[in-house]
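Next up: a single chain in structure tokens, the form predicted on its own.
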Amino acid sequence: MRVGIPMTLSFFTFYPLWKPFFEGLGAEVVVSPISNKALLDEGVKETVNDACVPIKLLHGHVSALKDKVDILFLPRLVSLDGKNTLCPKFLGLPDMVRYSISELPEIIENRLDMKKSRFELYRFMFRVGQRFTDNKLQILRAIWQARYNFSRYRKLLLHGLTPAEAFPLLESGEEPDKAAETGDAIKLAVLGYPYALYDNYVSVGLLKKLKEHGVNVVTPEMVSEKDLKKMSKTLPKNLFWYYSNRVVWAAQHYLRDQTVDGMIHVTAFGCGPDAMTNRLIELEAKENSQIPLMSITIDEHTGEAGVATRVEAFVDLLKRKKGIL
């Protein structure tokens, strides 16, 4: 049995959980290709015009997978922390894909809603596992292995690695090298949703460009759950959406921590929650700190040269401010 997982949206959050889980059930995991122009063009053709770039790209990933797998894994993600809800497009994702793309294989679209119980993730995995085998012991063993792998993944991100850096270490079992951060380099907090930050095509290689400029980069995934929870109590009211809240809380953490020289917020054109997320971060940066902030909006027409010019100018400004240029 070949299970297809699109390399976008929740991929950068949960792939290290799903991969060992399905392999423990005896399935072969097939991942869609790295995002590229052809995938996005295919997604634009398949989906509605007012969808955001990540949703259009998802349709391209599904199209690339549909003839190569026996079953597609597109769960209906409702809540991942028991409190906040994912954006409406995540909730309707299986339906949106089913009615947009023809001749799809079977879809696993089980609902994951952590508001039901703190153990709902394992119940969800058990229900999915029953579609592959009646052997309860095999399902429990697969869940245990997946849980171990996912816990190690989270520790690698907190160590300062990006998903692209962490995935090979999970496969090899090697430990990360010591952090190469130097005291006199610029340190930037790059904020945004995982599927925007860590997808090189969507972000037009932003993280790579910053590292080429000798910048130390930190992201929301490098902030501990304890610190995020602490920041959730600093605003009069939080937003409704899971990923948006984590971006705002991470921004709050870096603003108050005062260990970064600047912040970049990557937003997706057409993303409703991002309109409020970006405004909140702007207000907090303006009122509570002197840390410079730049917003970069991405869409299917974003040019790499334009982003590179803006990033280079922003980094030069920060270096001059710090007296190292």
The other form holds:
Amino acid sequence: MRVGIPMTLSFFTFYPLWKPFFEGLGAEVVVSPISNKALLDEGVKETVNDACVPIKLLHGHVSALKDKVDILFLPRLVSLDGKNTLCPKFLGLPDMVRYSISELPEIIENRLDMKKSRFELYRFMFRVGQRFTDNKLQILRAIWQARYNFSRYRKLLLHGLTPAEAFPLLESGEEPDKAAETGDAIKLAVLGYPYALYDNYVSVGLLKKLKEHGVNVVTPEMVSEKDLKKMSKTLPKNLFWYYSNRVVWAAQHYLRDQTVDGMIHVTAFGCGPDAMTNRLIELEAKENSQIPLMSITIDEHTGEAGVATRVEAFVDLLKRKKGIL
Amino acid sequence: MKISFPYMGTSHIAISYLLENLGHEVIYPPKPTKKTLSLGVQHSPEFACLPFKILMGTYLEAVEAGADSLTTSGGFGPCRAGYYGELHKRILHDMGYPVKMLVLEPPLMAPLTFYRNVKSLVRPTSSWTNFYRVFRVAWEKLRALDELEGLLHELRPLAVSKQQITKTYERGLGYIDDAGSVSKVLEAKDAALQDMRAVPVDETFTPLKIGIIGEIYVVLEPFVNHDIEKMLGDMGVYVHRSIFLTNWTKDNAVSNGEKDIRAMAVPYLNQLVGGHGQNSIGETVIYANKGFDGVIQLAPFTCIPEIVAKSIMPTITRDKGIPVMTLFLDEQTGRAGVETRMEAFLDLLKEKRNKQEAI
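Structure of the form predicted in complex with its partner chain, given the form predicted on its own:
To see the whole picture, the full complex is given below, headed by that same chain.
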């Protein structure tokens, strides 16, 4: 059995959990190709025009996968922390895809709602596992393996690695090099959703470009759960969406920490939650610090040169401010 | 407290009665205009939805007019409107208006906050018994307003003079506005309904029937939707609106109602997606089953729950044979454009009906 996982949305959060899990169940995991223009164009064709780029892209990934797999993994992610939900598009995701793209294979659209109980993630995996095998022991073993891999992955991210850097280490079992942070370089917090930041095509190579400029980059995934939780108490009212909250809390963390020289918020054109997230970060930055903030909005028409120019200018400004240019 | 609140349809008649009789000075913001909108757009995030921008503009006009407190509804997502009160407050504070924001959170979700805010509305200017009395009158007014509007939608396509029915309705609103007790409200309502029924109608005419669904604010506030119900009524269409303020408040704030609507949505979308998204699906199915000619979905630009719903609509149209037109509204939307699209949609529905009659 070939299970298809699209390389977008929750992929960068969960892939190291799903891969060993499905392999433990005896399935073969097929991942869609790295995002590219053809994929996005295909997605734009299939999706309602009002949707955001990540959702359009997802439709492209699903189209690329549908003839190559026996079953598609598109779970309905409702809550990942037991408190907040995800953006409505995640909630309606399997339905949007099913009614937009024809001739799809079977879809695993089980609901993951951690509001139900603390162990909901494992119960969810168990329910999914039962579609593959009747052998309960095998499912449990697959969950165990997956869990182990997943916690290693999270540690690697906290260590300052991006998913692209962490994935090969998970495969080889190697330890990461000592952090190559250089003392005088500037440090930037790049805020945004994993599917915008770590998808090189969506972010028009932003992280790579920053590293080329000798910038040390930190992201929301590099802030510990404990620190995020602390920040969740600093706002009179938190947002309602899992990823948005983590972006805001990470912003709060870096603002208070005062170790970053600047912040970049990456957001998708027409992203509903980000209209709130972005202004909230702006207001927090204005009230609580002197840290410069730049927002980059991306959509299917974003050109690499435009972003490159803005990023360069921003980095130069920060370097000058710090006196290293 | 010099208090103000946002407009939504005719609800200001009931809300201002409530606040005034609790002893507050009500600052009436002008009804939303182009100026309100442009003021709001200027100070709102670009991708916030139209309701956010209009409310932003309304608040700015209200604080300019001297309001020191604002009251609005809250919520806990996944629709972002639940965060609007909080963000509006922060933007206003950032602009240098130290205004007090009373966000009425759903009583069942945040009983303490709800109580505290209601208490600051009630006291020290009034007593709880007075509050109960005034609240009942306001609620009765809301119900009367909804009833009047329902009848207006029924009569408008049939009325010989569209102007006359509109005028009579507006006079009726005045009766409700003037009434000061529950029994007076009921009397006023009956009088208004009677007046409206007395307007001459053309009984032989069978209007097209269209259901209006979508996000509550753009459905209820005529300024935002270019008075689409009047537009359609004047074109001789019977419009049935899925949301009225009283049923919405009862179903969403107090009890967990609307189960039957949601049940109809389940085959297509088995998940609450916030806002009115799942309802929009369920209501479309219901309108199809009731033999309506078409459905118009109204939503603010970038409204995600409605985008999710929209992506599912073509399948319902195919399954149930009901045409659905979606209008995403933003500050760029012009009346002429809406009108043209309406006319085209009506032509399509008429042709469909003629074909069915021919068979």
